[in-house]
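As structure tokens, one chain now follows by itself in the form predicted on its own.
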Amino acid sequence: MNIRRFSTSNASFDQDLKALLAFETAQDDSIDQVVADILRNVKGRGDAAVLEYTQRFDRLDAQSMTQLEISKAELQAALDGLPAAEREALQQAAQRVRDYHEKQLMSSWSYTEADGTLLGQQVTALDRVGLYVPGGKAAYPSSVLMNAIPAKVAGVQELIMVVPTPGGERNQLVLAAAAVCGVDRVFCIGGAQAVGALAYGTETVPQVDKIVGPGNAYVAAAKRRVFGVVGIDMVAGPSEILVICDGKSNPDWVAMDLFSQAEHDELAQAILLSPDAAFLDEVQKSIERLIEEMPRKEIIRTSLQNRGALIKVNDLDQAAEIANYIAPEHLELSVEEPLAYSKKIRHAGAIFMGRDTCEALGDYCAGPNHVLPTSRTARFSSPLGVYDFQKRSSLIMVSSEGAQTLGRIASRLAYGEGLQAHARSAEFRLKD
């Protein structure tokens, strides 16, 4: 199989790396226009528009939105109906995700100055959040866990889930995950129309404060357009994995770890950095042998050929420098002292340390969130967490004595900015 091989010693390395990482993020104009029309229609016509789009795109002949809402009893029945082993795995994963995210809770705080002035920060949860979950054949119960649990831990009062059910196909594992997470309401709607319903509200679907969760190009375009009316988590690009290996790991393990992201879709990216050229050869052999066993081998092959690479570096220090430039979504450190080596990493969505820590564990059950920044945005973004469902209000209570000092400071600065009412407002509180 033809997967890129290049070395940092090549004169063209910097240019080769930039070309490898390049990903066209420009929005397709035709998609954007379709989405704009859908959102406008949903905003203006509410339930009627959502029903029409659901009938057209998902082939559901529902006459009212109540027919598209799934009861909590049905969610619980989906959970109860799972095979015992599957139900237990779902519940164990949920508990691990919950335990981890409970440690992220922010607290309110304040302090009082000598003159009695109180300053601080008050932390509150969002009132209502919308969760978009892919449906039909693309069913991801893990996505429900990773988006719903931090919201609930944060104290969100109401969580509204939307999931398309093309042809009436309801994925029981997704519904079971909603039951485990305590999702409050679930509607069988999807696409841009579902995003519009959550963002603007309809007669049946309540307006939310923030929309989270993955979706196709139409969902991503809709989230971009409604941002500002509501908050969004992020508009994520294709999945990514970067593996740094010292050459002492099992090449089959590394090859399969690369596959674990490449199998998502043809645009996913999998890169291996190693100072050991012979090890890169071994991993390439493993790739060529193991790919034939994979049900999604054509997707993996296309991903690796178009966007994958095996890169020879001078040493592990150089590998860390390159990793910080790439700022990958997932970074595996398959080296002798991974915890110490991780201190060299400044930019990554999630760091998987040690030869036994495969990225797949983070996708499902390790505990940290699998909703991560992609396309080099880990340089300035963080994983989804409880903090995305909490907000901060500043607390300011100035004492009479404090108003004498702060009033004079404020008035001087306000006059300097030409804002006389600001200055006078502060001066009215002065005693002399």
Given for the second form:
Number of protein chains: 2
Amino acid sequence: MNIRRFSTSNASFDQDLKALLAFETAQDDSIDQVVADILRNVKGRGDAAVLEYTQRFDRLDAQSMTQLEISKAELQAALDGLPAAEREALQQAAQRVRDYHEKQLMSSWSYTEADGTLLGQQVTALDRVGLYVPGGKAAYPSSVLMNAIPAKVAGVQELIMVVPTPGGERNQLVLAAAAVCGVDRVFCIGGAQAVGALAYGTETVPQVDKIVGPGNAYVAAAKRRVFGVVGIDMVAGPSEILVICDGKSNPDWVAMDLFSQAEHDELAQAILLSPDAAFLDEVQKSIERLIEEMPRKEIIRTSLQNRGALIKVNDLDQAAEIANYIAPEHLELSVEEPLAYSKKIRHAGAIFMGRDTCEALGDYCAGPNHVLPTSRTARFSSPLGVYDFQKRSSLIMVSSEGAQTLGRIASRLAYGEGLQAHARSAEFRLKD
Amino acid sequence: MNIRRFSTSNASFDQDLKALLAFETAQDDSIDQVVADILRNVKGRGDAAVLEYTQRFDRLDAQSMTQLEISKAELQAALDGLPAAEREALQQAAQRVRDYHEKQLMSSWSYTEADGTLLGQQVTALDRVGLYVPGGKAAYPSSVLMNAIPAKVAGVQELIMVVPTPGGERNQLVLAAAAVCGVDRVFCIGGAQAVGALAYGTETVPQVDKIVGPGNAYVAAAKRRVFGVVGIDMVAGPSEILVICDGKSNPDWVAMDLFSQAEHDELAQAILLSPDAAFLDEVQKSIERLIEEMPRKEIIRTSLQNRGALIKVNDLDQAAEIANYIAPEHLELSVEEPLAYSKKIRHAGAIFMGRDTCEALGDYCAGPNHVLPTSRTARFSSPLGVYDFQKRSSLIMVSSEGAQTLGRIASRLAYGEGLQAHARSAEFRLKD
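If the structure you just shared is the form predicted on its own, then what does the corresponding form predicted in complex with a further copy of the same chain look like?
Next comes the full complex, and the chain you just saw is listed first.
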């Protein structure tokens, strides 16, 4: 297989790396126009519009939105209908994800100053959240767990899931996952029309405060457009893994870890850094051998050939520098002292430490969220978490004494900015 | 003055309230097109493009970007040059803002499970942040404090400020504020070209990881476009205040508090809720009388007439419900037991409690941030804070024993999703 081999000692390395990482999601104007029309229509005509789009795009003959709602009994039946081993795996994964996320809960805080002035922040949950779940090839029950559980842990009162069911086919694993997470209501709608229904509300679908979850280009464009009316999570790019290995891991393990990213999508990116050139050769051999047994080998091959790389570095310190530049979504540290080494990492979505910690464990059941910042955005953003479903209000209660000192500072600065009503408002509270 | 008077007992109240709050920033396609061109040019041609735009739009004849950088000595000179009282007010405000924001610092955390598996999150600061400061009528030194201090408290290594200086005029208060906050570099550039320089980097301006700070329609459009390449703060709408009063406050104080919002901008919104109709009459009289002495009375009048309202409610519980619907940027609770009452508030940017706590104190020096969610976005977002300049990386270190239990769960779920490389990667770590 033709997988790129770079070395940091090449004169062109910086440029080569930039070219490797370059990825721009072309914003398709025609998609955006279609989406704008759909949103306008849903906002203006509510249920009737959503129903028409669903009949047309998903080939459903439902005559009312009520027929498109899935009852809690049906969700529970989907869970009960799973083979026991699968049901248990889903429940065990959910429990671990819940345990981990409970550690993220933020609490209100405040303090009182000597003059009696109280300052702090009140932390509250969002009232109502919408969860978009794709209906097609990327219909993953694990994605339901990872989006729904943090919202529920945060204390969101009502979680509304939308999932398209083209041709009427309902994915039992997805419905079972919804039952495990305690999703409150589920509608069989998708696309921009589902995003519009959640953002603006219709006669049947309640308006939410935030929409999370992955979707296709239409869903992404719709989320961008309704941002501001409601909150949204990030719009994710293709998935990525960066493995740093000292050369002492089993090359088959490392090759399979690269595959586990590459198999998602032709655009997925898998990169290996090692100071050991012979090890890179070993991994390349493992790749050639193991790929033949993979059912998704064509996707893996395309991904590795177009976007993958095996990179020879001078040493592990240089590897950490490169990792900080790339700010990868997933970073595996397949090295001797991974915990100590992780202190050198400033930017990554998730850090998998040690030879036993493959990314797949984190994707499903280790506990941390698998919704992570892609495309170098880990430089400034974080994994999805409970904190995305909570928000803060500043608390300010100034004592009568505090109003004297603060009022003088405020009025001076307000006059400096030419805002006299600000100044007068503070001065009214002065006692002399 | 013709300020709206509503009562919740009117049959049309819900509709009236919706109409009052309705505000859509029309996205201007012509602005967006100009901005797209500027960004493309800055990305491709760097310093040369930024310099040309600055010469043209700000009428500067600088021949190199170096001439557009303000030295630290000049910042310090601006601070030293202020009248002592103003300098002290600025420094006292900065110290209080710093003290408060230090309470927001997040720390890394982790825990180890019985089988030795470690899970947690590593918290790190952003490397480099850009701070946009407007040059025109909204050039507020307090805005420099509120944006720069949380970044510095978070541990951001390099803070780059951009501020347009049309005609070469440098706002001494703004430069002094930059000195107080320890801003690292300042460039006299503005508009979409400054946003582009920060987002893509040029030969002289380093690329940042996030851009914060207010700006005009061009700046807002540019921030929306570079989002993803860098992080951005929210794009703010017009400022708002909601006052809830039991009728026992000085009506002059309440009137002036409404003015302090209205004077910002003709589009600013000031609303008063009270169960006491006679008090609403009193406040209206205070408004009529006090407005005459306000230098910005025309702005105040336009704002109050077009977007203000005095609303009679049944009781304070109903007022809290309305506040939660409005989710105001600023909420004053001018009532008897404000702390107890504040527990009924789920959605607000900042809550000002008690008759002495006017919003102006919070705008300048109480400590909490004055960058707050507007236009009902407090339903899902928070005041600007230290947490906006820190981010998290998940930490996962699975023990050899943990890999056995987790590997079985993960492989089962991965096969269920048709992701065989995920499953195999987990299975490689199983010992039997």
